[in-house]
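Here we start with a single chain on its own, the form predicted on its own, put down as structure tokens.
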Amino acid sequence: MTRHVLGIDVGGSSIKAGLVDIDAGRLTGGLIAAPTPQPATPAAMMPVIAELAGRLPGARGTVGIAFPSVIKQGTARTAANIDRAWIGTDGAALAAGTLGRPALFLNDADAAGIAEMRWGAGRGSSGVAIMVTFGTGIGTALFADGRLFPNTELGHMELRGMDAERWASAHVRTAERLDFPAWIARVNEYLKRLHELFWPDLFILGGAVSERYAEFAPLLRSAAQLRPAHFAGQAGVIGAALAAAESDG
């Protein structure tokens, strides 16, 4: 019997949701989305999540929620691109109470990395792989021989006297109206710093901008292998659903 699991991906600008066929490793239908409320407090965000979930009936088991924060035992510990009221909030319990069913919270980049390593660009790879998502910020997921080291948050690594995501995120590219050569020069600098620290064999580049990978790929430079994310902007939703399904056993 086909298992459909609900995955939700919370971002700084939008919240996306979709039903995932866990056995096939793909979305069933397309993504739906709603703007992230501003300010993005727990009280403001829960009705949006509930509304999206209500538009996607037919899911079974735990709901997976990818969230832009360090997550420890379901609780948010940081708040880079959401309201600081989330810090110390048990998001898993809050979402479960709102939705009336179990919920699993995990870091959004970790969710995207899980999808890519299981079913996407990292499938079958060995050694060290780093998933990098470019969006409102920069998210990272670090894997060694397929095993996740959670909550790395390497988008907040210092670069040019600031958080790296304030220099090289996709949001910065849009806000500063950078063309691809100017932006990729920053991305290359960031990847070089990551390589100096972790010596990965593979970088997987994700986020919605990865849908335009062919346009900027010739500009990329790295000592590690580079691959575009297979799932692009869907990776967080798919990975959250996979993690939720595995938590159900």
Second form
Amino acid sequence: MTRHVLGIDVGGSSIKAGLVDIDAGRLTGGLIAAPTPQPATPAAMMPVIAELAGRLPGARGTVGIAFPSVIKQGTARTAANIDRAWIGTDGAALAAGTLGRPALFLNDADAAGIAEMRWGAGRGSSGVAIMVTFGTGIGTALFADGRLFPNTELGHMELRGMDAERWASAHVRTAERLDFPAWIARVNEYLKRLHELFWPDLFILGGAVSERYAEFAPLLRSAAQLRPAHFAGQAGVIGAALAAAESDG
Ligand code: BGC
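In place of the form predicted on its own, the structure of the form predicted in complex with beta-D-glucopyranose is requested.
Expanding to the full complex; the earlier chain stays at the top.
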């Protein structure tokens, strides 16, 4: 029987949700989304998550929620682009209480990487792969031979005297009205730094902006192989659902 699992991806600017066919490795329909409330507190965000979940009936098992923070045992430990009230909040327990079913919380870039390694751009790859998501911040997920090292926060690596994500995220591209050559010059510098430190074989570049990969691909430079995320902006939703399904056994 086909298993449909609910995946939710919480971002600094929008919250996306979709039903994922866990056997086929894809969304069963489109994504639905709502703006992230500001301030992005647990109390303000939970009703939005519940409303999105209510619009997607028919899911089974644990709900997977990708979240833009370090997540340890379901609890958010950082809050770079959401309200600081999240720090110390057990998001898994809170979501389970709100939705009335078990919830798995995990870092958003880790979720996106899980989807890409299983079904997308990293499928079948060995060695070291780093998924980099460009959105409000920069998220990273590090894999060695397909195994995730969770909660790497390499968007906060220092570059040019600041957090790298304050200089090279997709949000910065639009806020500073950078054209692709100007933005990709920053991305190249960031990838070079990551390469010097981790020597990955593969970078998978994701986030909604990766839908435009063909436009900026000729400008990208790296000593590692570069691939666009197969699932682009859907990867977090798909990976969250996959992780939730696996937690159900
Ligand atoms: C957060 C990460 C997150 C990334 C992408 C960063 O600011 O610290 O946990 O993965 O943004 O959302």
